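Shown next as structure tokens: one chain only, the form predicted alone.
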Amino acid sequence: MNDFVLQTVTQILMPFIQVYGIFVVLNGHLSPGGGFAGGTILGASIILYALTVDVKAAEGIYPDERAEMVESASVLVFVLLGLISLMMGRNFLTNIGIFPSPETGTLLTGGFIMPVTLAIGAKVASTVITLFTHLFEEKKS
């Protein structure tokens, strides 16, 4: 797309909404949100830039290796926490309170929840960018 006001504010409002995203993936074990959310804000960030400023860019922001590697880094992270409960004697994923908090409903306090969450996120976020570029390309040709 060639509109110069549309690009300026894309590239202004990007770093913002990427914050926000970042901000419901941590606070989702203790507010509404989570990775869900907040991977889709992130994945929907670089696709906004995608189409407004230049697909050849974004694509060099979040290329197609790192994609694949966050989403099978994000996997193993949640399986291993898995595991890591049925090692202790639980069920797979118990929420097993890893970082000692003498305050509930601060940021560590969501034992292995907080983890899953950031996985779940990098995940999601991976996957919405890639299903776009796959779209894209299959549009392309």
Contents of the next structure:
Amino acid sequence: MNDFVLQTVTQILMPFIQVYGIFVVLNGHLSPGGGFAGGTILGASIILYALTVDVKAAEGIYPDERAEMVESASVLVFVLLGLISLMMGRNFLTNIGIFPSPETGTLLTGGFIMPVTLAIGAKVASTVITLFTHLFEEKKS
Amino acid sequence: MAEIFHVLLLTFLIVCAVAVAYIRDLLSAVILFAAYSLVMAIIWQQLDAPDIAMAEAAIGAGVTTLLFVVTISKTRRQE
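Show the form predicted in complex with the partner chain, please, because up to now only the form predicted alone has appeared in this conversation.
Now the complete complex, all chains and molecules, led by this one.
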């Protein structure tokens, strides 16, 4: 689409959308939202850029191969974090405090919840982008 | 006051849902569906579920609309 207003507003708005998405992912254990909602916001910002400005430029920001790699790697991180607590003699994904928890409400608390939320956020954002590119370019995967 | 607001929201929701089923232009139906999702997100927030509201606003009004628009641009616009 070659609309000047749309392109300019998108380019101004995109960093704010991404900062909001990262905020939602990072504060997943403290405030509403979490990996799924924040990852979707992050992925939607890239899709917005691809639809309004240029598909090729959006592909340059976040290439398809890297998206697929991040998608698989974050699942691996999730499983490995679950296995750590299995190694410690507890059930799968039992919450063991790996951060020195200072006080309630600060960012570095909540044990495993923040790393797991980060992995889910990366996974969901990559999945949304991959879904869009495969639908848009009709790739045979 | 809050009850009037809720009744207004639910009325708008029902009108949107019926209009999506009856409208012939598919792009208009997608935009109506996005409006439906946005009102649904406000209703989730009013029902004290901000987590679901955020997911609904991101998925329903954002990604689903974009995917439908891409699909319509690949196919026909009229039903």
